[in-house]
Every structure is written in structure tokens, then in C-alpha cells.
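One chain comes next, on its own, written as C-alpha cells: the form predicted on its own.
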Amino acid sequence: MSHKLYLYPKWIRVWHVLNALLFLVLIITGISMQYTDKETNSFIIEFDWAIALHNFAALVITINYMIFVIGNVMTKNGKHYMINWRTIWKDLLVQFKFYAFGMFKGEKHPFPITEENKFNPLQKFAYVFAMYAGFPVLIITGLGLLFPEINIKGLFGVSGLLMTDILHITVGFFLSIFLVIHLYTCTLGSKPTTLFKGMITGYHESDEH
């Protein structure tokens, strides 16, 4: 017998949905302008387009990260990102197994989803690391390369606007790579579309109690 919790309310749901469509555009006009050919001046988008979207959709992110940030401050969804570190070493290990062994072996899952815990120690550690840490990251490098004028000259002989630009490009990376490995982990419900469903309803439907 399936239980519902309402875990996920409007303003996260809307929040989630645009964050996850602007990185989106964020991923695929960064790659145009990366690997931009210098005869056509495009790859998948012309690269005076590729730069304007990309620029809109990083201001429209950060306003939108802002809303986060202060969401989480003004209501009780912060609560879920706040990390136990007198356990959580000890509680990634047994969520690890579990996603290695546990769950093809059908046993319950160590950490059921509740109203005080929606985030399992795996979830949470991933998504403060990738909130708090990388996105931030993100934001003030791109500000360096939308404003060169702000960067350091240099350091040790590299130029500021060029390590400015690779830590851009590297966290952009691993910020991909964590919306890969979220998308795969939200296949791993009690459906596949089951958490999808969560974040248009806002419940969250799980057969565990």
C-alpha cells in the first residue's frame, strides 16, 4: 500500500522546473561556444545567438538561485540541506551500498523519505555540495568572464581572465555531470515516473513506510 507525503511546495516545484531548463540551456549554448567552427561560426547554435542566450539564461539563473537561497532561509525546505557531519560519513557508506547492493537485491531502503528527512544522506551531501558550493562557483566566474575588467591580472604567470575561464568551464562540468546522475536517480522510485510525478503534484508516493 502506497502513502503520500507533500514534500515538494509550489514555489519549489516552480524553482526546480526553471533551474533545470535554464541549465539545460546553459549546458548545450556553452558547448556551441566552445566547440564553435571558424569557418561556419556555429556548431549547434551561431555563436552571437549561442553568447545571448547564454547570458540571459545565466542572469535569469542567478535571480532564480537568489530565490532559492532565500526560500530555504525564509521557509522550512532549509532544513533538508543541512548536513548531520557527526554521522554523515557513516550515512554515505550505507546509502552507497545500498545503491551498489541493496536495492538490486530488493532489500528497504536504510533512509525512507519522511517529512523531517526528504533527502536521503547521498541526496543531501550532493545537493549542498552542488547548491552551495558549485553553484556559487559558477555564478562569480561567470561574472568574470561577463565582466573581464573585475578578474586579477594574474597568478604565477597565468592570466586571471583564463583561470577564471577554466574553473568556469570545469565546475560547469560537474554541475552536468550531477544533472545526469539526479535524472538517473529520480528513475529510482517506487516507478520510474514516480518521483518525476512528485515534482509536478508535489507529493511524494513511496510503497515504504
The other form holds:
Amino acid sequence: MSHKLYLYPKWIRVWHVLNALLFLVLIITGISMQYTDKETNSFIIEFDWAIALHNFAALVITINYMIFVIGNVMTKNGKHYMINWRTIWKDLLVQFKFYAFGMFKGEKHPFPITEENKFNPLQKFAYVFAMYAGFPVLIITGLGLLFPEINIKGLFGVSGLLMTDILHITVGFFLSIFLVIHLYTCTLGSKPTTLFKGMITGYHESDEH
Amino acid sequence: MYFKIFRTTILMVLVSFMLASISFAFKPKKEEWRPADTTNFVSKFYKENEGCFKCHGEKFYEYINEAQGTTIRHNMYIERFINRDLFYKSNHKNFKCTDCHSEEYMKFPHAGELRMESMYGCLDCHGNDEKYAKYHFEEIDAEYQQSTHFQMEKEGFTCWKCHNPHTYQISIRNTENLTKTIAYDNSICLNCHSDFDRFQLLSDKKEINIIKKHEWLPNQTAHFQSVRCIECHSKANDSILVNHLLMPKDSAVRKCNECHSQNSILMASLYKFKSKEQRKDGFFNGVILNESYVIGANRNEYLNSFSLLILFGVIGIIGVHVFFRIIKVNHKEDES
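Swap state to the form predicted in complex with its partner chain from the form predicted on its own:
Following is the full complex, with the preceding chain placed first.
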């Protein structure tokens, strides 16, 4: 028997959709800039357009990120990002074992979703690192590239601008990998579309309770 | 327990990695890459040259008018002033003045007709000489002959309009400081293109305003400090040290991706020597910087391979996971 939980209030859903769309724009324009050729001037989209779109999407996603942080501070949603460092490594292993073997043996979710525990330990760990470590680095290094004069001149013989850029694309790459895994794990609900539906309606549906 | 050991090991590896990189980064630079110390250079022609520098090395000069018995002081005409310090740092520091100028100049006051003496060009000394073959002077001259400078002002333009023989330093191949090289090379262009008086010697244009003309360029200051004028205003030639085919302004590079791309034109000009040699220093440099240029060509083969490995690894794991999910679903259907 399935049961429903209202887990995603409207502001989170709007933030999430906007964040996803903007992040996709940033990935596509980022890859386009990275691989634009000298002769063709275009990889996925024209280089000048890629820059303009990337800058615009980056600015909006930064504002959106601030809304996310402020929202988490102002509402109870923030508590879902509190990691219990005493048990996290053990919990991660349990959750990992479930995804790797348990779910194929028909085992129940080791950390069933409740109003208090919206995320399982792997989700929590990934989301905290993505949103509170990855995103700020991406935003700060992005600002460093937008305003090159604010960068440090150099570190260990390497240009500060280049270090900023390498950091920006590396973190961008890992967050893109995060997106791929995130999208896949979202198909692991009762049906492959259940969790996607939940992010639209706000209700999490599950066969277990 | 195992996680503590795992965490400690990872931490130790990271710390060792950082210490190793710092130690590499602070490793003294190789001797051969140190620029020659010219502060203690003493020319073997110092005494002879000092006879010229006594007037031409000062902002003013004086002589005794024997007929009147008075001492005359005059400002040295700026075009005839030679900076002694810069001369002894320049590529021609080993010369005595009369190697290039007439011996007649040893007499004072100088004879008026000496002003008409023909000046040497670069190829008069450096042309068809095996010792200088590596600098490709003939190719440079061929490019210069096609350049917009020469085409617009065949009579007035010479090598010396850009490269003052008394101060010229070959600066790019052994440089440790690319920023200084860029500033030095750009100052050669700005010497005329930001000085209306000098500019008018060769042009009838009514104004020059470099800042205004480059208003379209994003982060103009950063660009001016990071690249040389010739990067955009000349045709790249991989076989010579510095491009000399200056193009008309309408042919200048305006598309961002010509520099900000994997096969950036800067790799054929500004970075062609620096990128290969200076980047050997330090631990990260070789790994991170080869074929690197901010926005576009910051890829390098190691990071590329590593990221592809991660991407395909993730896709592979997801594929295996999907495979087992399909098997599970089929198994369930068979059971029911």
C-alpha cells in the first residue's frame, strides 16, 4: 500500500526547477566555451552567445542560491542538511550496501523517508557537499573569472586566474557528475517516475512505510 | 575503526601531496633560465663610448666657445639622447659607438654632413649570417616588407622606428616574467600609438585614442596587461620569434575564440617558448598548464583523460545498476 508525504513546499520546488534549468544551461554553455574551436567559433552554440548565456545564467543561479540558503536558515528545511558526523560513515556504508545489493534482494530501505528525515545519508552527504561546498566554490571562482582583476596574481608559479579557472571547471565537472548520479537515483523510487512526480506535486509517494 | 584508518591515510596522502608540491614550487629556478645580470657589465669600449656619452648620455651638454671664451650649455635633443644604463643592458652593449657610426664623430664639433650618413638596418649586420640564423632575420624582413607599417610608409619606416638599437633587448625566449615582456613589447607600439607627436612623424591622422578604439574589448585593462598588441594585430608565424606581419586594423583579431580556444593563436606567438620551458618548474605547472589558456583551452590531456575516466566510470556503474534492475524486474514478473 502506498502512502504520501508532503515533503517539498512550493518555494523549494520553484527553487529546484530553476536551479536545474539554470545548471543545465551552465553545463551546456560551459562545455561549449571549453571546446569551441579557433576556426569554427562554435561547439554547441556560438562562443559569444555561450559567454553571454553563461554569465546570465550564473548571475540568476547565484541569486537563486542565496534564496536557497536564506530559505534554509528561515525555514525548517535547513535541518535536512545537518549531517550527524558521529554516524555518517557507518550510515553511508549501510545506504551504499542497500543500493549495491540490498535493493536487488528485496530488502527494505535502511533509512525510510519521513518528514523528519527527508534525505537518506548518501543523499544528505551529496547534497551538503554539492550545495554548501561545490556551489560556493563555483560562484566565487565564477566571480573571479567575471572580474579577473580581483584574483590573486599567482600561487606557486601558477597564474591566479588560471588556478581560479581550473578550480571552476573542476568543481563544475564534479557537480555535473553529481547531476548525472542525482538524475539516476531519482529513478529509484517505487516506479522510475515516482520521485520526479514528487518534485512537481510536492508529495513523496512510497510503497513502504 | 577502519574508517578512521582510511581517513587518516587519505589525510596523510593529501598533506604529503601538498608538501611535495610546495617544495617543488619553491625549488630554486634553474641557473640557465636566470636572465643575465647586466648590473656589473663593463664594456671593453667603455672609455671610448664615454667620449660620446659625455654629451649624448646627458640631458644637457656644454662646450667652450673658444672665439668668445664662454661656456655654452644646451639641452640634448631628445632624439639624440642615449640612456647609458639601457644601452649597457641592451643586445648591442658590446659595441663601441663607432662600430655603427662614422669615426668622424670622434671629432667635436661634429661635421654637419655627418647627419646624412646612412644608418645600418638589422639585415646589414644580421643578414645571411649563420650565427644569427636561428633568429630568422630574413623571414622577419620579408614579413616586415609586407606589413602595413612598411606598406603605408616605405620611406620613413625602418626597423629602428620600433626597435631602438641603443636600448633593444630580445626579451621573450628566456623570460621569467611574461608580464614584463608584454609591458616591454607593448611599450614599443605605444611609443608611437600613444604619443601624438611621434605618431605624426609617419601619419596624417588627426587623433589616436587606443582606449577608445578598444572599448569593445571586455576587461580591457586585463587584456592590455596579458597580451601584446601584436597578438591581435599581426599574422601569427610559428617559425619566427615575434610576428612582424602587422596587419591593417580591419584585419585585427576580434573574435574571442581565436585566443580563448584549444589551438589559441597565443600558442603560436606569446606562449610558444614560455609554455614549453618555464612550465617545467613547480609541481603542478607541467600537469596543469600545458596547452592551457583561460576560457576555452584550459583543457589538458591529463585532466581530460581523468574526467572522461570518471564520466565513463559513472555511466558504466549506472549501466550495471540498470542491468541488475531489469533482471530483478524480469525475475519478479516470472515469479508472478
